[in-house]
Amino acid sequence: MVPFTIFCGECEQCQRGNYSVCERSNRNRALADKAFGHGGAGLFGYSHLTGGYAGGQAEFVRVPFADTTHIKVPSTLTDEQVLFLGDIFPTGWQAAVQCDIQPTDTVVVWGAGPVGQFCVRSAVLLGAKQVVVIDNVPERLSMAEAGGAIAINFDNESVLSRLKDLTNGKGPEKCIDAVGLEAHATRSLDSMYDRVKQAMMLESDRAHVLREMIYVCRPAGVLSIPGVYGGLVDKIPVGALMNKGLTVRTGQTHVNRWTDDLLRRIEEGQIDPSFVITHTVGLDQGPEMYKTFRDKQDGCVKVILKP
């Protein structure tokens, strides 16, 4: 199994097992250094401020520093099983881990997508003691119900009523974004702002799931944002973020360090990654699915291509 997360595993941030912001892999360093001040490592199917190397969805893939980013998986568990270590499980599972659960903790995920999937159940199984996702996609909706959460539609009743309903007034102690820079919420006057900013290119991303989610946390509660954020946003309340001391923990995922704990609990039968599969198609479909899942159409949440 290949992570999308590129890391040499010698340097100073891979010794400390921050295998994301690896100090050698970014072949395009200078000009994330240039963007974001310090560049982070490269990364499989990201844009050029990661190294500009092609994805993974190919019948040959060449894989840098090989020796070290491999993750070697038994021959007893099916590649439906092991897939998802490459990426959105560990991915959601650090989204739970940096949020430091509680038995007492209602965690909160924005978006039920195949990230917003692992982050409920990694919360789940992290012994939260209420998970409630919140989308507008009723088979991403029934999915996070399946797998333990509560849902809210946030085209058919208000976020913010319903989650003060469902912590006695006080906001969830533990909020998660696994939506990032493309939030779709169009009735909101922040999301009406940020397109209208976007189309004029004065803004680079749309934070209106940031902007809530600092809203509705209770004070001294955590926001974790897997969630990926590429530029600048404006109009994001400092003010209640410092005021009600939240903690704000954030980055591409450090794959490696989550992987052997992961293969565990599925070995052990804890979770069975496939759940998410809703279908499996050629590579020769990989278009004609991007826009079904684009589109989220044909009830599509996770599509699994094979070559």
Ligand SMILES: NC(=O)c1ccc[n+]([C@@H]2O[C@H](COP(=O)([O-])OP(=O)(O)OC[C@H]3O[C@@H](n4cnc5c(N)ncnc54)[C@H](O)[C@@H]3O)[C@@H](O)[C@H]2O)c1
Given for the second form:
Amino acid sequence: MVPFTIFCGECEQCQRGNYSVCERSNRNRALADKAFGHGGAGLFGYSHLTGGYAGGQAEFVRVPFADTTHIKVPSTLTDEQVLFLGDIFPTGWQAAVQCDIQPTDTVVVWGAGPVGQFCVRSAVLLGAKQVVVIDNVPERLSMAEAGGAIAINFDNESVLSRLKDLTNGKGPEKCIDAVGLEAHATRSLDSMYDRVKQAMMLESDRAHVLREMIYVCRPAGVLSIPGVYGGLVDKIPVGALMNKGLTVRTGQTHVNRWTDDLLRRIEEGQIDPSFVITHTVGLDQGPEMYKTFRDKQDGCVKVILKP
Ligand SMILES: NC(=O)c1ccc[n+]([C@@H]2O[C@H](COP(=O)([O-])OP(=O)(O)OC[C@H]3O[C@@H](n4cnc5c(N)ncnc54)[C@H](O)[C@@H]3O)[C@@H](O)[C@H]2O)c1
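The structure above corresponds to the form predicted on its own; please give the structure of the form predicted together with the ligand next.
Below, the chain from earlier opens the complete complex, with every other chain and molecule after it.
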């Protein structure tokens, strides 16, 4: 199994297990250093800032540092059970681990896409008191409910008042952003503001979820952000973030830091990651399925392509 992070295993960051900020695998590092101050690792199928490597949805993939990055999987497990160890399962897991979940915690996950689904299952496995998921796609909410979450459809009810009800007015201790830069919102002034600024090229990302998390999170709580942001956002309530004493944890996933443990949990039957697969098609149907996924048609949550 090949992780989406490309890393050398030898540099200072890799030695510390910080694989997604490997100092050697990003062949466009100078560009990334300029944009971010310090660039991160090379990633398959991401952007030029992460090395411009082609994605893995292909008949063949060239894998740099292959001696270091591959994860050996036992033949007793199916491809479908182990495939998501390369990205979304450890991503959901790292997001939950970064929350330092306690048995008394309410964990709220924004976004019930593939990553959000694994955040929910991971928070349940890590023993949260209650796990809540927010989205507006009914079949995604149902899938998360099957994994143990309480669902909030932001089209039909107020996220703020429902979270208040669920936490006796105190707010959730732990908040996970599994949406990232393309957040949608209904009836929200700040999301209209983002859309206008984006259209005028004055802002790159839409930060509605980040703002909502800062607002609802219980003081001294944790915001964990696996959702990807690319550039600059506006109107982040830093005053609330600071005065509430919130901790922010984020990052691309250090995939191999987690995979031994997660592989063991799959083998022990604690979780079967294939629950998230809704469609299996050949590679030639890829373009069509990308549209289906983008438009959230046909109950599509996760597609696997079989070359
Ligand atoms: N950190 C990492 O290493 C890593 C790895 C993989 C993916 N990601 C990122 O994680 C994020 C989620 O990935 P995905 O594949 O699940 O994406 P996705 O687009 O399938 O899911 C996002 C979900 O968020 C929902 N959403 C939109 N606006 C919302 C709002 N205001 N409140 C609640 N939900 C809202 C959408 O309806 C959708 O179901 C993306 O940003 C992706 O790039 C990060």
